[in-house]
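What follows is a single chain, given as structure tokens, in the form predicted on its own.
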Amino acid sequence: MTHTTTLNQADSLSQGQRWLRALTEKVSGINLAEAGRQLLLPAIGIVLFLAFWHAAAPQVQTSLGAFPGPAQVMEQTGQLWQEHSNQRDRAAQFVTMQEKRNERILAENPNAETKIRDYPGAPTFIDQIFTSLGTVLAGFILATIIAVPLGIIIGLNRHFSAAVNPLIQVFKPVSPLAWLPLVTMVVSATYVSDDPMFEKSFLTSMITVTLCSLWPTLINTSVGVSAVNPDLLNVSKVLRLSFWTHVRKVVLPSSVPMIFTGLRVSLGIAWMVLIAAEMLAQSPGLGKFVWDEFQNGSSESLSRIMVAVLAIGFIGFLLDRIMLLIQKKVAWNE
């Protein structure tokens, strides 16, 4: 009897193992198929786009020649990177030369004043990318600092919401092309200093970005706050939570998804607005790079502009993905 029971248990265990193995293989197969589909379909789309671009580009003739295809754009990408590397080498040599000169001066006169000047060369394409990123992040952070608290107040107070809603609807659709001249004049008139902390061009672009990008965050925050579950509001009233505790423990956790949706939209708008502002204001950055290449009018200009266009799109995509990861992290912590 004991032997029979043992055999039955072993048989049941064996069947369980086979069933578990089959289930694991099935799940793995599904996961592999899904992962393959997620990778394969975008790859097919990219390949088809490149093929169409390669075939259609030579058919478009401009005053500077045929529209650049993928091969020409890749060639200019490498050229721009090489120019950046050469520029960095020259900058390092320039600093080294000054350091040696300062050593000689100090050897002759230990009390002499020495300094290291920045390399005077023009910024490269890579430098312009980092300049634009710094400007857009500064403008976006300033917009967030303004929009989120104001959106919370609007969402919590229906009277204040009714008062400011007409202003939001009026200023929300204003183009950066309209804001830029006003911001330029205000910055020029008010930001006067013999030793400025920031360049006026940076402030002009940053403030323009802020004015154009804060509205989605403001609106989404107010909508998210006003849509908090009434039961949670009643619990807060019963517990007699203070205003700040109510906002921190009840309002913000419930409205985080809407707030981050607004932040993602605002960041995308900020990036688009910045490029236009840099082109018009001739501020350092990718926008100015595009405008300078357009004005240059060389045979390589179209390819270089296309490199900038692809870089702008790719950076915008990365910024959105980063914001999405932050949203998931914050929502998980909540």
Given for the second form:
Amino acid sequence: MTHTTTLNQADSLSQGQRWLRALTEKVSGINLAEAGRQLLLPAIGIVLFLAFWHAAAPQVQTSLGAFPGPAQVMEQTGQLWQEHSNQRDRAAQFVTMQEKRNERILAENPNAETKIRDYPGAPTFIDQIFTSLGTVLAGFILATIIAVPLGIIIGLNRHFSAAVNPLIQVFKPVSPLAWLPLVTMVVSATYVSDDPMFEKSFLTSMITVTLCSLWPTLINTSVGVSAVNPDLLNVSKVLRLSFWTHVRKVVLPSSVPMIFTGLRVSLGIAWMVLIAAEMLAQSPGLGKFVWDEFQNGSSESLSRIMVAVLAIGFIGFLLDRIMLLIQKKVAWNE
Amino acid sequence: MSKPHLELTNVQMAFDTKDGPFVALENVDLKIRKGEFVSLIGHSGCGKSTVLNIVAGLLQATRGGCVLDGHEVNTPGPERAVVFQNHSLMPWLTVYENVELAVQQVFKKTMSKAERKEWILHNLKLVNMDHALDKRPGEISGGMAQRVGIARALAMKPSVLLMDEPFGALDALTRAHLQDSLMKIQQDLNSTVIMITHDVDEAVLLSDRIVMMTNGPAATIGEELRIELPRPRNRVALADHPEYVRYRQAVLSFLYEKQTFPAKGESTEEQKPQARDETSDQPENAVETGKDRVLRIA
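Okay, that's the form predicted on its own, but what's the structure of the form predicted in complex with the partner chain?
Shown next: the complete complex, the earlier chain at its head.
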């Protein structure tokens, strides 16, 4: 009896201490090792890379001066941001100026028609990023709208699958650069409008992105659909599910994981293709920024291109993460 | 005996193979009356599953046929609900939704929404799974998932319940537990059951009649054994019941003396799950499953 009491007392006394100890154990023990693996090693990798880049860059001499090191790239990043905010200020001023003028005109003559014009300055680096994101999303969504239903039909119907398989195999490896001239010509010839909703260059890039990025989604969807567990298909037969219920309740959910894997690959390809398409089609976006800087050929050009390269990589990585998050929300096996 | 509930007459099942037709079943005749519990037992690859698939309508016999309540069976349907070996629940649906999918489909027109809900819950309660309604199949044990599979089949109010080695993938304790549940449910509902099994004890304990099949190719029904043990049956009390022991011996003698299994066939048992996988690239053709399974013996 006394023994128990002592134990209990010891227990209550050390409550706070135990909690502290558990906390420190957590921090110092497993979590530190885990944190090390998750943060320290990648940090070491990045630092080593920066050191190598810093040492090696000045050794590479080009007609535009030495290859930019991390410091110059850092500086240009700030510069590009500065240009963007300056531009924004000027644009804001431009609009206020017009508003004041319009007020004055209206005061003199209330029936006068007034207009506000957009600031005519060239798009900045940040603007180009958003243009590129818009184009890639448009192309990717169009690719998904085509590839998922088509993939379901291919996966469900063996005859159809046999018929289109050679076409898929042939068109899948085609480079965006090969499609681009054809797409440009077709868009110019068919998209004729006095008041166009989209720029032609936007359409050209978007369609090229679609053509190159729909294949992984198409193939993965068709494989996912044709690989539904045969027992589940038997369940569907025993229940006499109608075709649509069968597709909706059995086939689609079962292939969602495969479809998402395809979508992630497709989005990665879409982003890569977009940059190439923008460079070649001269449509606004990051690709055009890179090309313009290359043509510009100032001493800062290489650093600015390097900023774009890093931005492209980082955005590609973010896009993949976003897809992963959506996949975790949607797919049942995550 | 009155007019049979389910009747298989002169059934032959042949599959086309590269080396010409392969006859898996020949002259299978079977009459089952309402409320009867029939087990099909035989060595791997003897065509037990093929018989079951023909009754289910998943396979079409090449000769002869199956008649249920005076109607020929040629397509699958919920009045012949199947409990598959590996539960076959939709992994993306919860326990409740899995049963709901079946109930929705079968009783959409005849039951109100509230009645359907009650019926789903009733069936899940029957198999003691009403505590895990919102769990996904991946979150419950194999035995629990199999219970849900049984609940789903029962919820279709089938005339015949078809079970393809329903407890084959479970551990011995879970299996015993589920066998007892099944016995009780079958007795309460007086359902007609055809069950495939490898397990002699299971067959004797559960069945009114054991149908023993000869080895393939051209497998057929070798012997039938009527089990006249009183119900309800208790596995512990029966363990050394002289009648029970005699029935057991009869089945064992058929399987291991009259129909000795070729030694090389032992490997078939292990390859069976693999055979399932190999057929998965042509899932629309359920015929392949049966064929592949049988061909391995040939």
